[in-house]
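The chain below stands alone, shown as structure tokens; this is the form predicted alone.
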Amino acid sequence: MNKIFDNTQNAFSLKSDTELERAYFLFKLIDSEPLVKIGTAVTNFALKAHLPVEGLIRATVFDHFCGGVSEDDCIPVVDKMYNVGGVSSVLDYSVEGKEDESAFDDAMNKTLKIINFAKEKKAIPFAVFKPTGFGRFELYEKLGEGKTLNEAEQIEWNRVVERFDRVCKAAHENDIALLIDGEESWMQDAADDLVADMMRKYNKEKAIVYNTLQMYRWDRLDYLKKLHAQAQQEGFHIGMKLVRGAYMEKENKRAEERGYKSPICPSKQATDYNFDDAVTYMMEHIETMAIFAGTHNENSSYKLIELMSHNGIAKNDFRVWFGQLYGMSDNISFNLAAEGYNVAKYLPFGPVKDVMPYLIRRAEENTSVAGQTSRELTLIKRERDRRKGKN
């Protein structure tokens, strides 16, 4: 197979020399776990103490990994990526940790607004939200454990269901695909059940509602097969975003503390096999499925390319998308787009201080994924050298 991901001219075509230098500086910092921990602690302290650091954060880590502070603020980035690089955007309202009814309604309204944005803008083919953006974590957890909600909790849960339904209905009416993120395993069962209900309701003709499978969990392929059996029997399509996962340390720690078997695969290699097996299974049943492969892994991307070719799936078939996070793996995103594949970048946005928990999690994940940051640095160095040789 033609190896396409080493083309740094395509990968960084949207970055000025200054932006390339900033990327190099940031990934050098992220490459050091002690520096990430120190930087996280200092940033948290500065924000809690209301020190005037938002401007510095905005000019460095925020602008590299986020599209802006609002939907409108993201539009120049969205347009540039799409018009110059052929890469679409998924506007992701990345405010985390807020747990009151007004915040849940705000998140719902943001998602509805993004669906309307997407309806008018070809460069935004998806909307997205997190289950805990629409309801309290503890409610999902309690339901997932099979416990009965009290009267007040049931009323509260009914509002969560209503928020899901409003957004899924709007996505269906406007023909905009809707990605629903995966979260911690101990709340995910309730989220899975609710998303499956939305699929039954709104995925009758094609996949509009997408759940997320975190394939570092060893049970997720079995879940997909079980859901597929239900879909065949009941006549609905499955939309699924496949990722490796984002909560590994938290998952393993909780399992150890509480004395149950960790839901996480025993090794990175087992996770890779699990991810690729899920991709293969979905491609074998693509007539009633749609896949959003959220991966920064080159081998998994090549695997999906091979499967598309083997199954006679056109590069631009809307049932198959590749996805990466904004600010990372541009060598995958922009080179895939240059070859004609469907590619979308997750583009986080929100007020700087509210998005910091997301950004901190991003930095911590990068330090824990072997080779991810060093790969970014190698490619950036190569592009710097290429540009210097050209001048």
Ligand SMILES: Cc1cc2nc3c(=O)[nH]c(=O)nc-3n(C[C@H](O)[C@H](O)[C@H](O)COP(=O)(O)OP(=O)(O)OC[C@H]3O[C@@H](n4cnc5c(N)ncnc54)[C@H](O)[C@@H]3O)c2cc1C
Contents of the next structure:
Amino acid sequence: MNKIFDNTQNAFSLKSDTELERAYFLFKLIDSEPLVKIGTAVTNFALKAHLPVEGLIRATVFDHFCGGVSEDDCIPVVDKMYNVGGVSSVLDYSVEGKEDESAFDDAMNKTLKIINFAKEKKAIPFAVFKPTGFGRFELYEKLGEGKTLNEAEQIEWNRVVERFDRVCKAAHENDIALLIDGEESWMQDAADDLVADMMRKYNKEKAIVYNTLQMYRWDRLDYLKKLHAQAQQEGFHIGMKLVRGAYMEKENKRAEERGYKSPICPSKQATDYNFDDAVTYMMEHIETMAIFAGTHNENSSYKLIELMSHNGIAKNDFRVWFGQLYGMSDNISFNLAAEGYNVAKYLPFGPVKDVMPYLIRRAEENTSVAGQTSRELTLIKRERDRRKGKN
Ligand SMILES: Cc1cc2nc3c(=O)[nH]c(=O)nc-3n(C[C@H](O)[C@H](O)[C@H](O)COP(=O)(O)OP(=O)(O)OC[C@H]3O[C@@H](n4cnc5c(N)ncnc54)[C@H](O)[C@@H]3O)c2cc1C
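Show the form predicted in complex with the named molecule, please, because up to now only the form predicted alone has appeared in this conversation.
All chains and molecules follow, beginning with the one already shown.
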């Protein structure tokens, strides 16, 4: 297959020389594991102590990985990506770890607002939310373990269900697809049941509600097949975001501490095969499914291109989307869009201190592994050289 992702000119066409230099500097910084560890600790401390570090965070990691503090801040970025590169956006309210009812209502209202935005803007084809943005982690966990909720908890859970229902209903009424993120396995069962109920209700004509399958879990293909059997019987479509999964260390650690079998595949290669198998399965049943492939892996992206062509699926078929995170893998996003595929980037936003957990995950993911320069840094270096006429 033609290696379309090597074109760094397309990839960085939105970045001026200065922006490219800033990105180079940033990835150079987070390339070093000790520096990321120290930086994370110092930043967390400084934020807790109310030291004036927000400006520094904004000028470095925040502006690279986020669209702004509010959804309105994101609009210039949304427009630029769409108008120049043909790449859509998924506005992602990335505030994490808030555990009170008013924060859950806020998150729901943000999602409703984004559904409204999306209705008006072709460049925003999806809305998204996190299950634990709408309700307390412990409730999901307790339900997932098959425990009975006490009366107060049941009332609280009813509110979670209501929040899910309100956003899914609004998405359905406005014909906007809605992605629901995947989180830790010990809360996911309860979320899965709830999302499946939403699919039953709102995916009768096509996929509006999308759950997430984290393919680093060895049980997810079976889950997809079981859900598919139910969908066939009951007559609903399945929407799925496929990812590898972001909580591997946490999952393995908990399993080891508590002495149960880890839900994570035994190796990276096993995760890769599992991811490909799920993509293949969905492509083979695309008449009642829709897929959002959330990955920065070039091979997985090439594989999906191949499967689309093999199954006679048009590049811009509304049931197949490629997704990357803002600030990462522009070589995949912009080259795919240039070829006519549907591409959307998650564009996180929120107050600086509240999106820190998200930013720390991005920094950790971009530190070099076994001395190898990180993927992003390699690409940026190549583009710098190209602009300087070195290749
Ligand atoms: C648009 C988008 C949306 C996302 N949404 C979510 C979400 O809702 N929930 C979520 O959890 N994550 C989400 N992610 C993050 C995603 O799960 C991955 O962490 C990230 O994309 C890196 O995986 P990759 O497919 O890009 O490729 P790669 O870099 O090829 O894969 C890295 C991944 O492989 C897996 N892996 C690595 N080593 C091993 C090993 N030894 N054994 C088994 N598996 C291994 C891990 O999952 C690791 O993150 C999202 C990513 C994108 C791009």
